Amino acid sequence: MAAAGVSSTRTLRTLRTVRILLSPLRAPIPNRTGPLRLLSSLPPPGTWTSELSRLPHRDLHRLSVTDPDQFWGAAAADRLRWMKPFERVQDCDLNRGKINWFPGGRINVSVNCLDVHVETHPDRAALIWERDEPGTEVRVTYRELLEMTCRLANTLKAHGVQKGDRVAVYLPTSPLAVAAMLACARIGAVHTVVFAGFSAEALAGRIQDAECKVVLTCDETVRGGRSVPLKATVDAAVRSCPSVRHVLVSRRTDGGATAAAVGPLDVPLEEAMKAAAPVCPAEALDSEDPLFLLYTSGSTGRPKGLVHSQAGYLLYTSLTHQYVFDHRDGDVFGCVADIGWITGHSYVVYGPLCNGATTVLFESTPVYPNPGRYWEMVQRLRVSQFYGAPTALRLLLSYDDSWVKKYDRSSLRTLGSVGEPINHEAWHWFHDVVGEGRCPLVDTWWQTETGGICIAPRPAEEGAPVVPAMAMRPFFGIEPVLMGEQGQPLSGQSVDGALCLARPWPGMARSIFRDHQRFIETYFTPYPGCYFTGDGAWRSEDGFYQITGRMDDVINVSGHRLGTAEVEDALDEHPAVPESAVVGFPHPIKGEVPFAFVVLKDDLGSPPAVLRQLRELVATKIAKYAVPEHFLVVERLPKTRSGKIMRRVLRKVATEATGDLGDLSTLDDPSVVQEIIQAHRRYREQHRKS
């Protein structure tokens, strides 16, 4: 596509560009399918991906590792509409944790996902936005979306927002939220949105790591049948937060007093966008310059700020979100997840409306207001792809299946798990029941960091097998590799190690905001020259991948990152907590939940007094998902004698697998593993009893 504002000169330049970063591809690259069959000239702007989509996904991932600079080049300069061209495709060290793709090129995601489709569609609906009362959705076009987001985007600028400032977005799931995204993106801003269930010390100190200057939220949100407070939480967040200057809220329910209590920060939003200009000129913005920070949890107990940016990130949500999902025009994208999640960022946001799709956002809870919800939203709504997490899909499968065949579910096409690894039972109700066995079901597997999925079943050649509960294939740019304990690739097949990707690719997080170096050690320095997941994976006979799980002392609790080093520093402040371990204890229905083993001072309570205000404690800090679901008093936790907490012995009592505790020599005194053992059977006991 030629950008708006670029002369034809430079227009064809870039064309010329592309010839000849193809023109390579004549040449036959050996393979086991035969000769790869490449185009032999560059396809007209507009039709990259209608071409390429005919060679086999075998030879399409080949190339893109092999030639990454003629993929990626390819895929970047015909599916992104750019305000400068860039120079290179890219300047890449992963040994330095150095990512920088497709430098000297100007670009503006806004311009990306709204504008270039009010060109050539501008009714078509953007959003549906699917509110917690059923019946009740509502459609934004291209063309309202757009002017939504300019009026934002000026009233941001108004009240002092300049490009490289960061801007806190605390509000559910909502054509607002999408706007605030996107408005920030228009003029350079920096969003950071944190999920809409975190407490107000966690939003305070996600406000106070990225110096904020602006906070959006709204006065309530409506979720299950109930209102949530968000401006109270808000206005105890901000007390600490010395950085920001606005409040910009909005009246998602008008709920009274309290809830849009105006304080000396506040600015009624509404008021202040209708008296805003709807047209706000684009930014010019460096490839490289940052779209958003999103924290996620670490093993080191401090969340992560991860730094996302502009042209790579968005390059790869568009081509993931059509090449997994097998996204056509005129489809309706039905991913359930909240926007304060990366799921949310790129399977909601980007990538759909970057491919001018028609995306979901859904406000509501599975099982409200019954468990056929989803099945009724997909009949409702026509829904063509249905992305959701394990979590919610174990809840609804010990309903009756009468709640989903009692609904159309005939317009979807494809079926995908996102969150976690799914489990069989789940992902065979997930495939026969909701997708009738006839929609392909791709089991996902990618992180916060990586920016888009990166294993998946698909895309791949009509016929290719699906291996039940698998991520299997990588994705295009994706080489992954396993690493042996001693820190040496595993070659073969049937094996497990450490999941690494071998190189670099555009959607990559590039750094974690003002700490570079915790990013090159947690990413980069376990094993140099790639990048490590922190994942476990298994390569099957076949060559495909299973994700076996965290190998660092993070869980997953309903498809959500939570550092066990978070939860120990909550339950640590206690007075009468000394020390305390917490490790992911298994789930039927959340994968995983925190089980916490604490030492109580003698003389600070009863115990059961302090396990309540342990609770309140980790729900006031974090989030209620975040409280253990199981607390086992100790007298003492096992340590070596260089004072660590041996935790893998705490997951085996933990779960009653205690026959085969391993080498325990390094222990200060082994002793106390029975007494551990001892005190779990009484509490054991306990819950049977009760």
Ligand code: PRX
Contents of the next structure:
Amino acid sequence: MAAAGVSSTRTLRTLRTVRILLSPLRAPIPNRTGPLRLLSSLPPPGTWTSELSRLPHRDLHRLSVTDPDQFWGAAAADRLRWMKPFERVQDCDLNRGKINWFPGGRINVSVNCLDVHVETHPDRAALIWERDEPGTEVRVTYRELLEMTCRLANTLKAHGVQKGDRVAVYLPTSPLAVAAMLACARIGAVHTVVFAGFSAEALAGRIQDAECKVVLTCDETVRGGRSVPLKATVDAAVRSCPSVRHVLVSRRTDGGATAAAVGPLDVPLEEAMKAAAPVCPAEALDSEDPLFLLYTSGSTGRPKGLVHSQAGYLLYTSLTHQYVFDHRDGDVFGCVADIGWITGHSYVVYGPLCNGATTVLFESTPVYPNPGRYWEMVQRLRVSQFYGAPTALRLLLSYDDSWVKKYDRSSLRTLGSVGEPINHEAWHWFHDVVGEGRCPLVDTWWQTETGGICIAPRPAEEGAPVVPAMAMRPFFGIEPVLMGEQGQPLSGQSVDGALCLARPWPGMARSIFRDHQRFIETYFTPYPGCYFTGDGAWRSEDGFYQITGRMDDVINVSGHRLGTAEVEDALDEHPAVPESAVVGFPHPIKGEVPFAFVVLKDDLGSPPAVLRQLRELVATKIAKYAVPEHFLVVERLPKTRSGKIMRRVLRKVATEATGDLGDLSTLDDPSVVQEIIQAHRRYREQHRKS
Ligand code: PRX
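Provide the structure of the form predicted in complex with the named molecule, given the form predicted alone shown above.
Let us now look at the entire complex, which starts with that chain.
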């Protein structure tokens, strides 16, 4: 794909230059054919040392798609420390869902995130733990984090954890959580971090699916001044998890100490780590050994455990972290995501630590103790990059701008947004008020599956336009394709279609845990040869991309991805509910909220009591954010003759966009639509009155 505005002569000249510049690296990295020779000497890790760094971004992008082996081979050799050099750059076949990067290589992610930096700057803060109470932050240096990680790795080993075993991490964003992830990486165990807001049942489902041997947790956590009991949730979850042999319990607060470490599986973590050796040899892992599982919602079925592996993921997160955020040595990187989500994995932990950055661990909420929290933190910690979710921005812009302006934000260089579309009002407030119009704002599009940012502006590129609400351009190695309704690639500009990525990239997920077939069917079957994102996108006249939203039954509540099928499954478990259908409904702050259409049996309780129980049911089965904001009791649901619920009609009823309901000819009984519209009118009236 030609980079816009680059003449072919100039591009060819640049590529020739790149080939010359890369020649010392290129020779030892064999391509697909010929005898395999191993790399003999490697440049220092953690820095982008080669001449590639001097090339303009557009030329780097062009190289990354015209000669991906050259680009990624050089990047991997240059930026990562290998225990055994890789033999090939890639061996991928998207048709079969086969993704294999840097085969033959051996590596340890924790060495790249810790040991290499301890060699050069041991006393630099790796983490700044921004605890719930402002002004009580704790700094952890690279040396301290390495020791903590080793002690925890030895503790895991002492409790029977071996290479390949899964370890559940149910902890708030904290140094211990980061050490837990890196400790698993050190010994080759596979972590699965579960967002600490998930219910006992949701946690149990993940532990069961991953067959975790050990769970790491703490007594309780504190958020927005309120304590949240975690250990009690773990206790309830592990009752139905026979694979769990030990629960390692840390003491986060003094108040919760009594709740900690009492059951037969429980091990007091601080004592165990104190007794463990402070040094732990790093396992030499295959490039493609799994690093972690992260469960995420799909349009059908239970959440799926996406598998990410070692070398490619680390390379991709470190490269995107540097280029998208314009990361420079000495920066304090402030990503306020929870480590329970992919954003926390890639841009709180792995990308920044691989780059030797100081990364902020934000434990609180945007409005605690007041709506100035983020900006007071920026001033106090001298944050260079601030990366957050539009839902929080929408909430904050409803308060007076003085909450922002009274704090010094001169340390900020780049602003970032992630997880959902950023509307114009939020974009402008973030850019103009928070960033004083001088910081580029990167709207970053990516997914749990993609491992790292795929489409975003490139702020470090000279003269790069940053346009409101545009996710902009593909990152290195990414080739977006928009597909039409017949499955054909759409060429040209000003078009919209299904967003696919036409070639493999090192950060992408490798599989769904123990269900590779589902992986293939979900992502590679809809458009053979391409990765299907599930999102729609629009390509502007200038060739920039804008995400138009999900094309499936996944919704986005306050930046949390939620499958409507999961909510329906929870509702349908109630004896009074024979069936239900859930759709996304727009919300000014949260982006979307679930809107539930429920059919109730006549003879079971009063509707208000049942609806209360349904709310509780969803909170216990999934999490509080998944509880529908609206319940509409209906007699029947609109179904096709083959029995499929026509959700698009329900979406239109919910948003009162019933002027054009589209083709209803496949409905079994079209009169059901009028019935539901009437029920919705009554609901709306009642709602207005209350
Ligand atoms: O619909 C897209 C939306 O979030 C989905 C991915 O959710 P998740 O796997 O939880 O990862 C979120 C953090 C990377 C996508 O399929 N999404 C993500 N970023 C954007 C976005 N929608 C619009 N603009 C974005 N920048």
